[in-house]
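Have a look below at one chain only, the form predicted on its own, in structure tokens format.
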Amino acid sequence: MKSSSARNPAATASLNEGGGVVLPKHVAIIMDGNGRWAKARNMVRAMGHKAGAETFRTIAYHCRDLGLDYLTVYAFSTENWKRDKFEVSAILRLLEDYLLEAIEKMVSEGIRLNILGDTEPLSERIKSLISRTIELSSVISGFQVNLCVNYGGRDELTRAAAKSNLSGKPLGDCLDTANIPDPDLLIRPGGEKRLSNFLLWQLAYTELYFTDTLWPDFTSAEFDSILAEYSKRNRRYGGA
């Protein structure tokens, strides 16, 4: 069983210069600005949602690299489906094709994978393989990747809350995040600054930062610049 938890020192040299960063445990980022990408290029959206998707593989390995624990992505929403179906469709083959990828690689490359959102839409060859990459995390440990697809807070609340209310257990441990500590730290490209129904139980006391840069001009350089300001911050959990 291969563990991704251990720190990769080049990964962390740069945030380490001039002072130690506290880096936080587990990251959530929505990943906007795809579609704008693409327009400005001349491009069809499902080019921006492409391209996206390498900077999602990008940043995910830099987190593992870098030691932390989990990294959340929202990667397609409850409204998402509301959508053209060209661009529907193309966002479900990247997903198809991703899936594909990880069961290929997640072991090896020491990163679990899950799904977080009501999977009952989605086709029956997408639901295959989520079950399989939940399989193979089981023989993983460390780095975590969980990827929000057909994910809505306010269906997740609305889902949990009838679990809760059969099984009589707490509200939170019948969210999809049960067993999940919340996020330290949020981020948003793409220059909006709202939640768009992501995480509404879980981002109570998280950290919020928000940037310009379109989701597929990220980098990892800009990645390591927000935690280099999130170790500033004073997080005080509503004490004084």
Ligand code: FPP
Contents of the next structure:
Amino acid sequence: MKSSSARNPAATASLNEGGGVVLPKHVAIIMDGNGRWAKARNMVRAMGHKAGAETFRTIAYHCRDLGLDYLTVYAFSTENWKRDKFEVSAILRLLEDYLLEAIEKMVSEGIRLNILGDTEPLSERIKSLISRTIELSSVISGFQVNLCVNYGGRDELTRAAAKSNLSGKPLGDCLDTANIPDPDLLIRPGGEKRLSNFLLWQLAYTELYFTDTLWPDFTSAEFDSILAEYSKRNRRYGGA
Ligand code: FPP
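The form predicted together with the ligand, contrasted with the form predicted on its own above:
After this comes the whole thing, all chains and molecules, with the earlier chain placed first.
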């Protein structure tokens, strides 16, 4: 049991009731279902993303308290630009808010924030917030959140292949996730059972977990029950 490294041992207590829970080091999440959550409440889709961003905050702090090393979330994909422009700007606005908050709060509370994806097409304001957040985060060791923004697995592989050809470095060292271990567990709320161009290289041996819960309704308690299920999985990495 890894509870000895937990920042908040109470956070792992209920997980470990049966004893011997093995925690993943790295959890990845596709935060899906925000739009349907909003529609069911006659709200605009942007409100679903706002609620989803709150869930992200709750789960990020929970992962830190459990003593996980990495949380990687899919916030905005290379395909999401196709959405209505109000929805795109709502998601990017939430990103700005979170980066501002990260600069002021998350970083001071021991959460190291990193951005994965092609940040080039983002606004100058977001790019400078990203640089500032990464600069402040660089002094923090411990729990790291990777926010995937303008991220697509195929786009990442294409960019990495170009870098690898130029530098002669192995492909894995040219990915946005170079130096980050692959996720142990992928959680996709929202009922769909697909990867949607997320971490295509890194998920090769990751344990997958799908739940019908819409992301804004997802709780720390459900997260813990998924960790308990993960703990029972037999990971073989292609071996016997
Ligand atoms: C998928 O739900 C969700 C997204 C495309 C965006 C996720 C963004 C957030 C949670 C907010 C931004 C978060 C941060 C941390 C900046 P969907 O819209 O496809 O939902 P649906 O399948 O119900 O339509």
